[in-house]
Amino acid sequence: MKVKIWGARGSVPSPGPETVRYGGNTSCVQVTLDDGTLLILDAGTGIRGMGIALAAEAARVHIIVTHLHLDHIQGLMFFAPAFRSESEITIWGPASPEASLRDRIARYISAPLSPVEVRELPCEVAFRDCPETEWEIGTAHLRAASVTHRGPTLGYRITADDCSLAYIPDHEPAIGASLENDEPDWISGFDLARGASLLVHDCQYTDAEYADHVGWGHSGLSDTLTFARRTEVERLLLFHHDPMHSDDFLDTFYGSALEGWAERGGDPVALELATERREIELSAATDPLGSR
């Protein structure tokens, strides 16, 4: 399995000289599996960069969206495969009382704030309500769970050649619950997390601005370490960097997290800070090292 991120910013692109490192594209990951299969997690600005560099090979793809919040949806409009007649894409994401996900996000590709409606969409394009429950798209098996979030979310674990992706962008575990003493059952997000091969995982607060957000659905560093190590996951990727977060704040920041993740018991190694254009390739022995 073949993990590539394409944008690792929450809330709203941050795009300037204050960020190139770690990139002002918002969540959007690329998983590609052994046997060529496709998934996308989350359609934030970072799709348009990913679209454009799988050209024409992108003729059947799945994007699995945690939710509706603009920064995880705003790419789908720019994704250059949707433009394209012989493209099949299949949109998965949260089901609502409310409306159908096909619905909810017509709002956002819909006048006035797009120039095209989804029906004038050359590619096919079909949209599926994820329920809460396990099913496979090519050799990957899914698990879809909701999270503590606000607004209907999801968090997802995809399990494939031997190895397995805890995918968890936005959420607030720590919310109502001590994540160091309750059991499993009463966190947020555990089952999906727990023995992952790589779990990315939002960190987009300090301790300290965590303090003045709570409620707001997002962790801060110490709550998502403590998750990390109690769901004895192999690898943790930090994910969705506040917008307001330079390069030079997020190396500090990384700094921290390497000292609060070795006052847990975790190898260094196996943190890391999620970077745009970064690739991890995970397999069923995963070296912490053998990513690029």
Contents of the next structure:
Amino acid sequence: MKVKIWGARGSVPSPGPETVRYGGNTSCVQVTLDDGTLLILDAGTGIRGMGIALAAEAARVHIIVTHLHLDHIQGLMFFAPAFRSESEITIWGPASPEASLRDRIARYISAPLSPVEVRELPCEVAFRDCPETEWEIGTAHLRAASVTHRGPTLGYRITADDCSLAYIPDHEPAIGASLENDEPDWISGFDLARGASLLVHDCQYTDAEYADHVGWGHSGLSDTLTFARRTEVERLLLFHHDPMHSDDFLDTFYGSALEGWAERGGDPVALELATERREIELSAATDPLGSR
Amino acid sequence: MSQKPIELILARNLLSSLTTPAFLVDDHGALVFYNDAAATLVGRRFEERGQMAASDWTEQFGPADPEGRPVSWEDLPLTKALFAGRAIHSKMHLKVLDGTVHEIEVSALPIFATGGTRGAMAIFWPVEDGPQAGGPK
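Given the form predicted alone, state the structure of the form predicted in complex with its partner chain.
Every chain and every other molecule in the complex is listed next, the one we just looked at coming first.
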């Protein structure tokens, strides 16, 4: 299983010289399985560059969105395969009693926000509510579960090729809970992350910033590290960087993260900050340094 | 033990912050949480007891109607809210560990979500004690 980061920024795109190293595009992660199955996790602005890079023959793709906040769907309209008639795109997302997934996404891909309507897309596009039970795409087994964030939001666990990826980019498991002491079944997202080869997890704030953002649906550094250690993941990728955090700030932040990780008994090679275009290859016995 | 639905996790987070006694049951009626304010009624913190099957907590807490007759599990406001799918408000009595009986008012609400019923919560007002600490004076 290959994982490639196309956007790791949270909330709003933040391009510019201050963010050029970690990147300013919002959430998008490409997962390519050994059998060639292509999964795209979230459709933030990072999906634009990915669409350009994808070979034209990659006609069948699955886009799996965690929720419909703009930073997770904004790139959909700029995803090149959506404008090719031979493409078959399936968009998976959280169900809602309020409206279908198609209608909720169409609020963005419609006037006055968009010059294009969903029905005008030349590709074949289908919208599917994520099942409550595990389902399969290619050789991947997928599991979705609601997690603590604002509005209907899913986290995912993808198991394939003898390894597992947990993707919970927008998550505040610590709100009203004790991550150190609560039983696992009472911690949001615990089962998704448990023992994963790689956990990609929200880490938008420093601890000091989090104190001013409790209830906004995102995690502070200490909570993310504690969650990862409690769930015993093999590797942790800190994700959903705050748009106010420059590259220099994130470098310092990473230093703090390594200290906190070590205090919790974590191996430093198993922790990193998500960076645009970073590729990680997971295998059954994941080499913590296995990357390109 | 399997992961609790997010709606129960969030309900527990809310109830654990309240100074009003409150119970939380899952979709089978098992008592999965009560808060510290409720612990003052039933005599022991939830963390000391843990999760309880419907028959167990009904028997131990001895819910009774205003005339002192035991209330069966099926007739409890919490159970009615869970299985009838509507809000219930009523008066009843609770017998606690020290043997004393407390008259209480109960409001019970079912918890619905995409995919079905997740459980129900009940909030209690001890009638004889007047307004709750932290509540309206």
